[in-house]
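One chain comes next, on its own, written as structure tokens: the form predicted alone.
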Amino acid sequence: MPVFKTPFNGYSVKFSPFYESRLAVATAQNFGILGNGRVHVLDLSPAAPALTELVAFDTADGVYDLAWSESHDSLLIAAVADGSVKIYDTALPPTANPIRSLHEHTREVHSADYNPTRRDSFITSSWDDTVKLWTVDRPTSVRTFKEHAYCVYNATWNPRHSDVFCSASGDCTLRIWDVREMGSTMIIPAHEFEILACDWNKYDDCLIASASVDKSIKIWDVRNYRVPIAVLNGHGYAVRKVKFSPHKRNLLASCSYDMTVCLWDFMVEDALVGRYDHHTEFAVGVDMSVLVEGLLASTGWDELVYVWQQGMDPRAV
């Protein structure tokens, strides 16, 4: 299956919502601690299974996450370690990019997510303990959400309700927000250790997955969140990202510092339905294609990007 070697350590990978063969990768030098970053836009060649670079954008600091625009097929949002949020137009040459650089976060920006229903706005989360709401055409943020007591590692829009998002923090809570309300509408003490990621189910907008340093993934129903509806154990170290399938209600993917990517069916007793151990360093980025069912991508600190079909060996040529 196709593999791409990045000069820096991989941090995040995202399939394009417009082109089934396109994906973007966020990378950072020196494991993101100090040094430059680069955004790669890759194309999956259907003729020969290969990943080719369409364009790359260099940054002075590491890039931790990416989000494709849901309204413009060439726009890409980057979350950068210097606290900036950069907007790239992949149709323009690197010299004309970024088309906008937004400097409001006071610490590293760790996640970016584009609103899938409203399509004009996006959120970013940061180690400055805040989440910010932006629109593409405004030079300043629309609003800042500050309640978490520690780094906000991830914030994700609800797939159906355009005003609702969730956030995952090192303060061990998940919070649900409605941008029309003053404060968070729900606080879930989801884990006893830092929560690194969260995602909404794409078929049931009341279900959220949380992933933690405690090595577990928990599935929560916001209608009754006193106990999780499922606890998924199987990773050997902290779970870095979690992603619900865009095609199957009960399926989700995760990646971990144990160097594996796992697939889970949270409705069955033996929930672990797939384990891929193709990375040789921390696996920190995973995504599932919206346009091609069963197509997965991952990246990690081994400077490799893999794209493969569920059930196949990512390393198979």
Given for the second form:
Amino acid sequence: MPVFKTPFNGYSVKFSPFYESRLAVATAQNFGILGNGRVHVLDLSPAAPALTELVAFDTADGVYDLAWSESHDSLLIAAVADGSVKIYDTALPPTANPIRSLHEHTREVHSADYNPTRRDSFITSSWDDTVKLWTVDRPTSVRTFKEHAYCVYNATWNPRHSDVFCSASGDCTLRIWDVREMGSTMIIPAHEFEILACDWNKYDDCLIASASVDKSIKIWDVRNYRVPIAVLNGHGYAVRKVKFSPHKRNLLASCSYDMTVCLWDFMVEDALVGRYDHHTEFAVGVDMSVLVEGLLASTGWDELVYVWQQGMDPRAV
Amino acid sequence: MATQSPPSPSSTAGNPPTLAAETSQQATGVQQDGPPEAAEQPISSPSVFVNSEPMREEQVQNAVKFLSHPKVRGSPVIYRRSFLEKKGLTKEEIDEAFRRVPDPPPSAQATSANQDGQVKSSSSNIQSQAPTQALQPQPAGAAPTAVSPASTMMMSRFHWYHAVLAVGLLAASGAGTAVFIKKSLIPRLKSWIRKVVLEEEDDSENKSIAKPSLAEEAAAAAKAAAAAASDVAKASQELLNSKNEERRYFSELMNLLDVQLQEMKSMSNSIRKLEGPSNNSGRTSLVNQEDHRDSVTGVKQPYANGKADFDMQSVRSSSPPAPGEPSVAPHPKSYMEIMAMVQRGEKPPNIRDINDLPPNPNQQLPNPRLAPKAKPWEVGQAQIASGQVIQSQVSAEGLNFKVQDNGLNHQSDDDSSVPWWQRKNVKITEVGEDEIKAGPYGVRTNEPPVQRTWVPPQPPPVVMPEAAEAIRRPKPSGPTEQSTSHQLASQASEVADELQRITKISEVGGIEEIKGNGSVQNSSEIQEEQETHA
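To test you: the structure above is the form predicted alone. What is the structure of the form predicted together with its partner chain?
So here's everything in the complex, that chain up top.
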């Protein structure tokens, strides 16, 4: 299974929705505390298991998250720690990039997500307690959603309803929003501690997974949101990222500060179905490929990016 | 801010209770936009993403009591809202509580008597809330519990301080009075001696013997006192000297210990280095570590080695830590170093000055080279839908091809071999195929039927726009125009969405793109329509 060593600490990894063999990695120097950042676009060579870098873009501040455009195969959105949102055209050389730099957030931008259904807009969430809606062709944001009382760590679009998205915040609540409404349409006090990530189930558009500092992942049904339908325990430290499988209804992947990437089946009593401990530092980014079933990628503060097939050992040669 | 939501209920609060009750029941979008389309009326069924529970009076009353507390009134509104949200109140309940709070004082005072018990609990809650929010961004799970012991500690410390202060005061006053007395006594003594001496001079002979004796006695007493004082001084000096010596010995000891500790550290590092390569035989990537990373990760090696051991893994996973006790994960050593550096105000040396602004801010967006691919969860649905229809065979084939394209046996390249990332374990392949072919619904039969509310737009090119139009016509849908393809697109999406979507395209932006995608959307939505009405 191929490994790629990044010069800076990894923060996020995302597969391209257009090319099976392509992925992008967001990294930040000095663990993202203070320093430069870099976005790598990597390619999986089909013959031998290897990851090669196609192009890399340097930023003044660390990059915390990425989102591939769903409408343009070469566009990449980067969430940068200096509060800017940068749009890169991976088909152009680094000297012609970025093609846009949108600076509206007043604090670090922690996540970016592209709308998979409308394919024309994306949302970014920031430590300035807001979520902003953008389109690639506009120089300013379309909407700003400000209700959370603390940093918004993650915001993700609903895979079926093109106007609905969910946000996870350090104020310990999940909020569901509809871009057509003024404020949030639902507030779920999901955990007693900060919620670091959220994701929608791709096959049941009413299920949300939330990952928290309290080491647990909870699955919520918005139709009955007072009680979670499942609580997944097993991580040793805060869970940093959670991602529902694009191919299997009940499968989700998570990565945590306990340096492991775990796979869960939330409909089963013993939910943990896989555990990968290949990282030697906090595992901070994980993604499941939409185009290739079972393909996983992860990155962490150990400056390594792994791509492997579910069921295999990420460190196998 | 939180100000976004109050305006809307306050505007409707103009006609208070009835409208407020309605807002809690319906999707608020209906009221806000007043507008006009007749198609909006059937939207009485709210979307699932809106909370449609009625307001709970008990929760509202608790919230009112909380908000009426003087300490709470001093805190920012956003924290009050956040607290109530965490307690599980819905927006409507919170807004109602906010509305009720600036109520006339009598009601507040009448309930204040009952509140004393609750006030303390809520105040302690508030205290715990404020410090937790002040201590973040680092997850501070221990803060709430730490505050109350700290407060009791404060109380006990007060006693200590009191006692120390009192003792100090007493000593100072004692010393002051002693000095004062001495100062007043000595002159008195002297004057008394002089008097005696004078009187004795008058009685010349008798007193002459006593005088010198008195004076001598006084002198002797003074000498003795001086000697005692000097002795005391000497003793204290000796004490100081011995203390200094002890300190010296102690520091020497510490130095020796440090030296020994460093020796041990270096020895253990070298041992681990020797051990390290043998354990990392499987990790080809880590062999090429740089030297400085070796020294940095040297401390973490035992942790990593422990993780490599499967037995340890299984032991750890069998007893998962209880949630709700978020211990802070041990950060890497270099992370702590950098944090310390930054807090001291130093900049880590490896940062470059990079200009990451767009070189050409008006750079044109590229033309998309590839059509967007169907998502696996959408394809599954569309495939089932088309499977039931005889008419749409052409498009069904197209979709089948798409499924296999995205699925396991993808062969778009000229390579004869399957790319390595698609070779899978047999077990997973079979399960996966079942999933893709049968869709997720075949697996669990007791699942509720698929809610095919709205199939998202799909890329297969428009097959027969004329047929699409023909099918469209008899359908009753809101707006009356059915001729142009643009209108078709908006209609198709509206109808298929079960009238849940209010297409406020202008607000979301990107009218052009949506319309552009609309023509592509036609085909799949047509199939959807076909099968629902076939």
